[in-house]
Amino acid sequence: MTLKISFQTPSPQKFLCLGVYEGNHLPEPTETWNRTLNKRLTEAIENSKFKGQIGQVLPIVFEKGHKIVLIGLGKKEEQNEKQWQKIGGALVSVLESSPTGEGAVEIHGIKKGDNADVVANIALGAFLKSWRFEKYFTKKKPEDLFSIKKITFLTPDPKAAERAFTPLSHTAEGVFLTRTIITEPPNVITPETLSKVAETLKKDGVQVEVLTEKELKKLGMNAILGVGQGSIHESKLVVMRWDGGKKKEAPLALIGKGVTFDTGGISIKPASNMEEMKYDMAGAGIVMGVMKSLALRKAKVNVVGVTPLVENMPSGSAQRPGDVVKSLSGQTIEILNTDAEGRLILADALWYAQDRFKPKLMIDLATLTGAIIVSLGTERAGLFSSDEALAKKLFEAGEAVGELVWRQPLDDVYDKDINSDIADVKNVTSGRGAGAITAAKFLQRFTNNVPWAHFDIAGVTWTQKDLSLCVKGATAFGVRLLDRFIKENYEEE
């Protein structure tokens, strides 16, 4: 079920969420309530611990089934885009107590001229937090499932708020596609079925091309084929194009790792928590989500998305530790560990993207290493880049939307650790240190001089607890960051 968001002028409501700034500054009475009600709200606050701090909630029930829930907005002078979205996310849990599944929200004291943007961002936060994956429940009662159907935002200028919200909702639709892809079980999302998901973007105006194993062999994409050769599911390469910019202008290239399930192959992973490896195609899911967002909001920019899709399985035909493959670039790769497979498929995809499309820049996203979690935990993604200006823009986009990254080194001294004794490069080092960095250095060997950035998103793709804008599970980290990055830096006015 998709939450319905609407906007209208203030009017009496059965279930109303009223925002209150820290210090308990109630707004002046409006069409929504009278002075008598205002007095009762003040008395309720005085008899509680409610201080208006961000996220605080105070429900108040009145006669005839009317209910007002005060929600803390925090300090007025500290409000910004991210704070408003967090407030929207907090509203979702408040509104779940609505008996009808519907509720209204009213915020006052906003600086004149900012109302539409503020309300739109609160609505975005609620919209993002409302996403649930309940597809496979068969025994839960309706009341145990997510129950909010509609949130109405009361604002002096509903049309302006709706105009501000519409492009934000398009980005959210991209987020929802990515979360769905990542959450689906691995018997549902395989290379074949994920390529079909990509093809659904055609209805939004995205050009989609799916390369088969036969075509990959003809091209010489042996690094991709080697990873998938142990699986019964055929490997694919999906190419998505959004041509919203000037004709013949070089595109931006987004490349996403798409391992639909990663057992580790012959270098098999421990059984504990292996089920989490269904989200090893998050990078591909993010690229598809970004492409959907760009298409829905008719972004004036050219972007190509390239996603290699494989399943990494152990079998009699699986790739072995010790094998050597010749990649699309012509470079030979010694496979020392078949669980370091993401960098292999990205090597061919990066080379293909730059060779075919001659892009302005390349950005890849991958749940690539456990080492990045050791380094940064689950709060930030690792950012590696060969281009200072590109790294700065990506960092700033992450800060703006609350998808945080941290720059990691790419010093040449790390490069010698992946030199092979019998081939051009080996896919892992002999030691245990700097695993995320040496993985990035491996990728860099396949980028030539194209401005390039790599996100290691292993720690931020899935959350074990509810966050401000998503519940436990898939986060779709990266969709909003890249959407903002593209909008702020490359779209035509």
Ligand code: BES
Given for the second form:
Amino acid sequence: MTLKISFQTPSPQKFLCLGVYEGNHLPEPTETWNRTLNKRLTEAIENSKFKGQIGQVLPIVFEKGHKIVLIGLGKKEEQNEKQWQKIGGALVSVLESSPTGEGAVEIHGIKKGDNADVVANIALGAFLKSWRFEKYFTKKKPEDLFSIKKITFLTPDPKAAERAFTPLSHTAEGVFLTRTIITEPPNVITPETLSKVAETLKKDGVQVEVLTEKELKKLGMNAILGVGQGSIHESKLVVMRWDGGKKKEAPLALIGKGVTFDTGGISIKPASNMEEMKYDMAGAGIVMGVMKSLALRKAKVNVVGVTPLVENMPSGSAQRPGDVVKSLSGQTIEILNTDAEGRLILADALWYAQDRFKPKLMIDLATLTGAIIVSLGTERAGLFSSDEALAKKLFEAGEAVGELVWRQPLDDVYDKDINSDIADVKNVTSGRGAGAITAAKFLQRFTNNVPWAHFDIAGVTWTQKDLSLCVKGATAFGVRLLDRFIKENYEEE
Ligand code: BES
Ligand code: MN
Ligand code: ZN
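The form predicted together with this ligand is what I want next, because the block you gave corresponds to the form predicted on its own; please supply it.
To see the whole picture, the full complex is given below, headed by that same chain.
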């Protein structure tokens, strides 16, 4: 069940989180409560260390079950949208102590005409942080599950706050779709079922086509087919289109790696932590989430999403190290390691996207290499781009939403490392260094010089600890970044 978020004018509440800016004089009478309560509030503050510093919390209980929790907001002048969202995220754990599952939030001293963005972004932070995946628990007691059902934001201008929140909530719905896809177990999310999930976007107005193995074969997408040939599940290629822009205007193309489980294939991975490879379809999940968000927002832009979906399994029919396949581009690929499968399926998907749609630019997302985790850890994703302006826009969108990236090099000298002895290109290098870069160089050979960017999201897709806007698990890193990138740079007003 999703959390209900609503906006209304201030009124007395049983459970209220009151956001207080640092240095504000709190005891000013407000409309929300009477002078007696105000006096008690003042006393409680005077008898505490509460100063409104960011992250400070002061719970105050009044008789008859009324509870006010003061939340420090920090200095008013130092705030920005990321801070507001963080505050919203922090509110979730406070509201969880509400016995009814409902609570209200008010910012002390906020006036009509104050930026509605403040309230809307706090609401967004709370909404994002409240996402849970609890469907497979059958024995937990209700009190051990996530309990918040409704948050009411009290603001002098609820209409304005609502107007500001609606598009943000649409982006959040995209994030939730992506997190769900990533979190579902690999026996549930297979290429077939993931293509069915994509088809649910039709109800939002996205056009969805699902190409079957037969069609992939006919087209010549042998790089995709090779990876999937060891699995009992049929490989698919999903093509999604959101045509909200001008007719005939070239689309932006988003391409996402969709390996629903990556065992490594015949070059099999070690057993420890292999279960994590259920999230190897995050790139595809992100593209689906962005398409959903664009459709819900009715974004005035043309975007096409292309997601190759496969399961990488070892079996009697699996691809071998040493195999040579002819990709859709015509280039032949020598497969030296069946665990470097993401680049293989993306090779065909990238070529297909540029060949069929003649896009303005292509952006791919992939949990592509362990090497990017060695390089950047779990804080920033790797960004590779053949285009300076594109790289800059993507970097800035990431900074704006707090999904941070760091650009990596694509110098030509790295390219020769993937020349094969018997084919045009090989899927791994013999040296040990620069694994994320050589993977990106491999992809670049299939972009046909269309302006292109690649995100290696192996380190940022799954978090082992709670983050400010996301509990432990799938982050959907990339959805908000791309949504912002598109909104800032390509949507008509
Ligand atoms: N899906 C993995 C990369 C990965 C690793 C994602 C850890 C998330 C967390 C990818 O398919 C892979 O196996 N890459 C290999 C490439 C190597 C064989 C050249 C790797 O990084 O080890
Ligand atoms: Mn792999
Ligand atoms: Zn993989």
